[in-house]
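The chain below stands alone and is given in structure tokens; this is the form predicted on its own.
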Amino acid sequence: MSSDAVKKRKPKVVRNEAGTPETKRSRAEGDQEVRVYNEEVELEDRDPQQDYMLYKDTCADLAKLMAEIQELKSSGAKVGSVEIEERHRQCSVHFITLKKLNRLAHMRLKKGRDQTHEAKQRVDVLHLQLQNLLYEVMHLQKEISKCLEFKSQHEEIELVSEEEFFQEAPAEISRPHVTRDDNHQLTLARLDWELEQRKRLAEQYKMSLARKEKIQKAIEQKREYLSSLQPGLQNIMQASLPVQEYLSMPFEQMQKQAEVARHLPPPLYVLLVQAAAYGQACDKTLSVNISGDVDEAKALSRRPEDSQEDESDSDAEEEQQNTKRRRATVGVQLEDKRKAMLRRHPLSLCVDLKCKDGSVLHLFFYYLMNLNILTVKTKVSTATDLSGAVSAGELLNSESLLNCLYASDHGKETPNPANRYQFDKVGITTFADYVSDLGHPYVWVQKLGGLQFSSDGAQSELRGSALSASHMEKTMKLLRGRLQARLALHKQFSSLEHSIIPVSSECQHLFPAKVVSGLTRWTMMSYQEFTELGFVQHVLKAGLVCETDLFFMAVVERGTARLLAAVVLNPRYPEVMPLFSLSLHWKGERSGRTEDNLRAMESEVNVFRAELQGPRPGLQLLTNQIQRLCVCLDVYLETESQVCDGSEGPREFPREKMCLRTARGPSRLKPFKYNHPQGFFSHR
């Protein structure tokens, strides 16, 4: 920009209130010209693309001055010079474009967001109109499905066909020539031959009925025939008890069963046949008897469900109002209505389940009325003395034998919601206080028995005989396992107390044939001791240990090394594998979560179930998880560096199994897979 548009005068602008600015006025105002200026106008005018490039050259410019005066300084010009003075002039002027620019710049940017918010609005406005034509549309499609789902009471009335209408009714009342135009009269004449056929079927159900009586005079007639025959089959019978106890069948028992059952309940009834069915199908050692007070069970009254709600009732009311007068009574009249709410089957079913061992599980079947469900209690019975190991004491207690034989069925609590409102009216807060008396309501109980209830998780349309006959064979069959089970764990037990591993042939190949770490301590110990355990917090965390499960601590030395292993053992081993947490003593505390080591060992007791359980149904699944833990032991103590300040010396564990690697990858991992029959271990 040259120097004479510089110094050119322009006439000064001012902005008024609305902020177009405007030209300064003199006091003579009407002499001189007044012009006005607004940038909202120029704006319009003018190309932001070359407001862009004008922005460029001015800062070009702009660059080149100030590098120009830099040089002019450096050449020896003093500050107040021409050349000086007149680039500071021609920067001044840029940077008033700049400024203007800028200004232009924000108006732009103060527009489109004017237009964007116009066009939000534009759209919000649309929107809320679509919106109120759905729930239009939606409120007359409801409209519309409440009038087409409409249902006449004469809609319930099962009709002939409007073919077989036709063909039997008579023209009187069917009228062809207006029904078969006329919906409406169709309707009303097939209802009247509904009505005349019904009038019709009364008269043949008193002559039914007429004929029925008859037949039951004669009926009677016969039964007092019959009935005149009884004493001498009953002589027969007795006659023959020598017969039937040498071909082993029992028609005299069978007989008198039968006459006992009548008196049982519908749920024990419905576990008596099925039992009874299975044995005879299935497994030929089982067998199911009734106990209890038959005549007390023929005494026994049914009262309606609403006579007891109502005495219920009036006994609360009346309890209310005689409060103050009977303070010393009411704590008994309480414990008399739970322990009558809580009342048993005077009869009750005891099946037995028989091994190939000798040994027995007698399960012994309840019924509570009032609560609608049924219980059971355990025993076991062996050919040998068990007393030997201190920590099976559990194995085959009453109390936690059937525990979870389905999963998270822990027989604590009632299956029946009502029972719950039940217990409210009596003061009882939870049913478990009871089971060591009244036994366990598990939820397979309750299915063999032909009850279900809503709060099943699973609901079944099946009820009474065929839900308890789904159910039988695989309860059965989960029993004599869980019995099996258990009684193979304490073999083990008795042997792993007096630090011995037992390990049967089939497994002998899983393993190397030496092994130098022992078990040194076997015990059992409680839920609130192993939450204690500092390294096993992440199980617990986890949710991988219940309250039910059994703990154990296993100690595996050799050496100056100690090896403690929390064992958590799951009801329903060895369907469900025990879980080993880890802990070394040696050199310090190790655990699963600081060494990557005792992690891998952790790994392979818990999870190469196919590698450890050995013959199917893999009862030494536990004894071969302690087993590997040794040998892991011994790999783990064999290929660490025994002198960690480098010193020369013997070594406390020389190497006496072969590795193909001592360590592989950045955390030094340790060989720990065993392979057969090359003897050597690997790296998984």
Given for the second form:
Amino acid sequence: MSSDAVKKRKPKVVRNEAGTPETKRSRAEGDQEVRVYNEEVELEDRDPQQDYMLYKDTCADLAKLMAEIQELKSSGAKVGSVEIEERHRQCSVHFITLKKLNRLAHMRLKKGRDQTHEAKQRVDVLHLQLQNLLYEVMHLQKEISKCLEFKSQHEEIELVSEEEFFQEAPAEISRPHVTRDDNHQLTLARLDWELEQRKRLAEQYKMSLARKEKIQKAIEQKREYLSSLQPGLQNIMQASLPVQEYLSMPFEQMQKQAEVARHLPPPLYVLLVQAAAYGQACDKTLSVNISGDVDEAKALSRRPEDSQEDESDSDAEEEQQNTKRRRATVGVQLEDKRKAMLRRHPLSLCVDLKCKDGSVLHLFFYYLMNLNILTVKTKVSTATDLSGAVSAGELLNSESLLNCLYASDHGKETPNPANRYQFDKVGITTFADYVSDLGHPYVWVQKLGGLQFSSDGAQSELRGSALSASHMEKTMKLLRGRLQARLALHKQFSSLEHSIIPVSSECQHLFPAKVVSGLTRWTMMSYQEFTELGFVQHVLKAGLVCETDLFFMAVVERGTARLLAAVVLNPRYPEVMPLFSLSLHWKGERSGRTEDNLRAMESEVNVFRAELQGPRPGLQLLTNQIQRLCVCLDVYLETESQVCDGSEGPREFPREKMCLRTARGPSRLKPFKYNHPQGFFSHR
Amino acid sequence: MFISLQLLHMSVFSQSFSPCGRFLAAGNNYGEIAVFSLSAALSPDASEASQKPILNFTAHDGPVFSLLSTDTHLLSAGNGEISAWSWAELIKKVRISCSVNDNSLIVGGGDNNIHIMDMETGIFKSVLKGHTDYIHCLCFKEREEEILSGGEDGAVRIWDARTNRPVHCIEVFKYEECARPQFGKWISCLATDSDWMLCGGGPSLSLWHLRSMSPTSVFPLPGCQREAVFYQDLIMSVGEGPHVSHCLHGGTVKAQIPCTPSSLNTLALNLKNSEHRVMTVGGSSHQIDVFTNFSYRAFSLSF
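One more: the block was the form predicted on its own; return the form predicted in complex with its partner chain.
Then the entire complex follows, led off by the chain already shown.
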């Protein structure tokens, strides 16, 4: 058994304890005749299935034997009995079989493992090779693609087209015989040609630069020369100023004005041009100036659209931001927006109208940029100091001086209908609130600036300068007339307040030499006070009065009789006649409504304009009317024969006037008409 | 409403209806005569425009104090002249002046005399003298062919039209019941209805019986009456004060109808046309009130 055990060792290391070294060597020499126990070879022959069955059988046998031994031992057999010994020997044999089988199994396992390992190794090697190859393939592919993508710098150069090249290049470069076939050669040739050309052009460029430098220097020299002339010219201009004034050809001034005028907004420019033209051509007393901040105007005109858009954008942004941050400033925001909307252009025009007596009407014209309207403010400067007439306070008030220059042109609302929408955005309800600050937007002002709005009644075809020119003369005449009328009224009022009716010598023929009734009071009334008077209701109902009129109260007295006259003076005096309404306090109260004769007196004073207006321009109208009123009162009182208490007593007013007849017609009117030079009174 | 200064100071002094009764002519203090179409103004679809004159022209320099219609013509009296206008032409809105008629025209003038003119020839036939002051009003009694005239001197004179001689003279102011010395003695209105006569002016309006030549009733109207007419059994008069007075023969004032003008100068009744039977009054206003029912004002025509 031990020798078997020894031989079960690895076949390579066959140790043979009992054997001699010779046996070993002989085996090593491959001596085939000695029977070597090679279990491996045996392994190949044996079937593992069979070995397995053998194993099972052996185990079963062993189990059986053990059972038999057990049986025997338990049945009392001796230890060393033959059956037991037999069985022991059989068991041992079985054990040996089992051991062999175990060995075989191990050897099989090892063999399998070795084979697997070997195969694996082979596979690994192949795998590695594959990897290497793949890697190399990839590398090569990359290289190829890189090579394919390579752009040589020469492709970035713009070359002339082939035809041009062949046409222009000299033969030694183009070498058509070679290049026509070979693209590579062609490209090379083209590049050569390009290089040549570039060299040539670089040369030219250098030469041009040099030339430019030279010319630049020459220009500099000339400039310096010119600038040295500038002070000299200035001196000459200064020296010529007195000459200009002497010859009244103010070129300097006009040039300056023209310079500034370039920055005026269009309507003001139209006004300036037309007014200056009119002044030169027709009216030497008219002069036009520009005043205001020119730099601001320049700043405005530099970015007219941008600034407006920016303003509105930035306003919107600011508003958004502000409302997020502080809601309390919405009011301030609105105020700012209003101010922005009502902004005036920094430049304004000043037109001066001089009158013969030395008084001047100053008109200041402003342009409101966002609203696109013109406004005007006025100022009157007089040669003499006007004072003393209390009732005349309103006459030259700059707020109302130009009211109703044309009929119903009050200048309280903006004539541009588009402004309505703009006002709604910023919450302005009436423009009238701002008028005293910004000036009056009269319709004639717009027309003078060439602005025409569709709300005007008469749609004329004129625009711009034509419109301005067509209105200029008439408006200037009206303005001058208005100033003169107001100044005349001022003077008249101051003497009316002293109870003197100033009748000029040209109008003396309208009245008899002796007028007994006298004016005792002349005061101004407000519209409110006027409407409260009882005897004027018919005038109010007739729609002949509006709030812009001026109202006065005159009191004429003679003896116990007192005549109150309420006078409505239209701003357009003397084109529109003042309207008198009468109320007589004498033995009772009578008015034009209750008595026909007073009504006739009213008509005598109110209706006959042609007689009363006196010499042109008709500034005597009011005073003549008042004088006529006094005369009529005289006639009335003297021809009034009735004595209410029935008795015939001495008459208060003896008849002094010569009348043909004291009553005529069904209403028994008195003779109020005075005939000159005979000096008697008759009926109309 | 805007009315001009002229309209504000206008007074209507006289009125006359056309022969057909469809038109009204009115004269004012500016010497203008306006012709209004009554049929248009009275029609159911009348508008403001139909209350305006269809024709308006200047007839005289001075006020037109008197208008009279004959069968074919409208006679207007101004300052010292009488013009005749053909109604046919006026209706067609054209005015020419001519005078053709076979009647006589009695004219009372400012020269204190009454002139009788032959309308066909235009020659004055005769003159009636007697008044000492100018003549305010005239009327004609057809039955007896008598002319009554009242004047500034306070006398009502009755003349015989055939013989042209004065028949009677009544000095109204001498009668105490009528006299009103605080106003004066002048007679400004006369109307006659066969036996009865109305006269008034300075003295109160009074009704006289012509046979007995005495006043039967005196009407207590406050102002001076300028025109009075008999209408059926009523007496209507206008004068100072903005109303038309309706009075009864007995002497009572039945009603006073208010009107637009503050005092009235003329009253006219359109009796020729039964369709347009209206009364119109005019005075110190540019408006002429039209009464379709005599008890109240219907509407106003305007110059």
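Residue numbers count along the first chain shown, from 1. These figures come from a predicted structure and were not determined experimentally. The term rigid core refers to the most C-alpha atoms you can superpose between the two forms while keeping them within 1.5 Å.
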query	finding
Residue 238 C-alpha moves between these two forms by 2 Å or more, core aligned	yes
